[in-house]
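Single chain ahead, by itself, as structure tokens, in the form predicted alone.
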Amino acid sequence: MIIIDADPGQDDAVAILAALGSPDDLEVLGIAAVAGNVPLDLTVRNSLALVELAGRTDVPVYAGSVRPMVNSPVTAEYVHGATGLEGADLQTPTTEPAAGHACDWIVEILMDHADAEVTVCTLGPLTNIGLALVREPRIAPKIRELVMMGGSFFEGGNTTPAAEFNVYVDPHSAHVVFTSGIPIVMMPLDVTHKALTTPERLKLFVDMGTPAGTAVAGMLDFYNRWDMEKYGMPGGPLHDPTVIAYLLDPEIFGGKEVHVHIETAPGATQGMTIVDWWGVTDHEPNAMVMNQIDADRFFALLADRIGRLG
């Protein structure tokens, strides 16, 4: 059983569609939308459009946090376009979001389950999860593990020289999560920058000829442009689907149990994930941080699952 917490975003969209295309492996309890790549009203709308595209309106979508815990909002329309899902011609959703706030729902559904029964998948800023933990710390042992896309270490930042976007947007919530005792699996830029959507891999989705495949191909074609120009790579990094791929096939990835500290102080390093990769401190590990990926196997898995949506 999983909870998806997301700020769609084209790469979030691919992750959500892959999860919804894997009902035999992943029971998606719901999607909690959070402000991040675009403002909350759009991340809610985009989440609803994706469950409709997947034919999975049985999965509820909850509206969550409109802004970070402490800092002012930061968005990324310069990457994702005005709606967050530019490149796909999606229908305006007719499904309504579920009643109640996403943070309340996260607390309620976790408290309704046994310890270590639910996995939380975070694809955006950690605001919803951080606030839920502040409201009800007893949810921490309910979480089997929290698999997140965020952070970086040897790769550097993509929003500031020190910080990756998801952690930079809400470092205070990230600090709450990383000091909660929840088992964490972290997919940083050091992994996602090895998962490039090259033309050959994009063709996997183009060739599907299905509504989901066509939408993914269009979104990724749009999304690629920014990072390819910025980094000079042969394709854009595909960040958030690494979270879902890990749940479906963890052998795709390799990493190390280390201690991660979140820098919250204002200044040039705010939002930095300080990863003690070489164990130079006496801090106990608090996260499995990945730095290896079989990219071809990763894209084949995504194509298989999204291809099942028809």
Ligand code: RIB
The other form holds:
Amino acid sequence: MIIIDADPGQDDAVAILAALGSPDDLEVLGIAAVAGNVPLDLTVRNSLALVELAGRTDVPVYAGSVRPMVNSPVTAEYVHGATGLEGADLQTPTTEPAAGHACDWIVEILMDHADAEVTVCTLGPLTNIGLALVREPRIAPKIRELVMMGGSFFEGGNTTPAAEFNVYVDPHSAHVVFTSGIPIVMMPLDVTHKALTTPERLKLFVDMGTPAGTAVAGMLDFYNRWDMEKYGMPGGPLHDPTVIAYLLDPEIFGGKEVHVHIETAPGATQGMTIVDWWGVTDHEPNAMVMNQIDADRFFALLADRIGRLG
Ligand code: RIB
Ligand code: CA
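Now that the form predicted alone has been shown, please provide the structure of the form predicted in complex with this ligand.
Following is the full complex, with the preceding chain placed first.
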């Protein structure tokens, strides 16, 4: 069983669709929307549109945190467009979010389950999970694993020279999560920058000929542009689906159990994930940090799962 916490965003959308296309492998208990790439009202709207596109309105969407735990909101329309899902011509959702705040739902559903039964997948800033942990620390042992897209180390930052967007936006919530004792799998830019949506890989979705495939092709075509211009890459890095792909086929990835410190102080290093890759401190490891990926197997898996949707 999994909880998906997201700020869709095109790459979140591909991750959500891959998860919803894998009902035999993943029981999605619900989606918690968080402010991130675009403001909360849009991440909620986009989450609803995606579950409708997938024909999975059995999966509830909850509205979560409207801003980070401490810092002022930071959004990324410059990457994702004004709607957050530029490139996909999705219908305006006809369904409504479930009643109640996502943080309350996260606490409730985790406390309703036995220890280590639910996996939490975070695709955006960690605000909802950070606040839920502050509200009810007893949820920590309920979480089997927290698989998160965020952070960066040898690769440098994509929002400041030091920090990746999700951790930069809410470093305080990331600090709460990384000091919680929850088993963490971290997908930083060091691995996502090796998962590039090249023209050949984009064609997997262009050729699908389904509403979901067409939406993904349109979203990725738009979303690729900013990174390709910025980094001179042959394709945009596909960040968030690494989280879902790890749950479906962990062999795709490689990494190392190391200690990660989150820099929360304001200034040039705010949101930096300081990864003790060489074990030069005596800090106990607190995360499996991935830096290797079989990118062709990754894209084939995504295409297979999204191809199962109508
Ligand atoms: O830095 C990339 C991350 O920030 C991705 O999750 C993307 O969707 C944005 O949230
Ligand atoms: Ca995201």
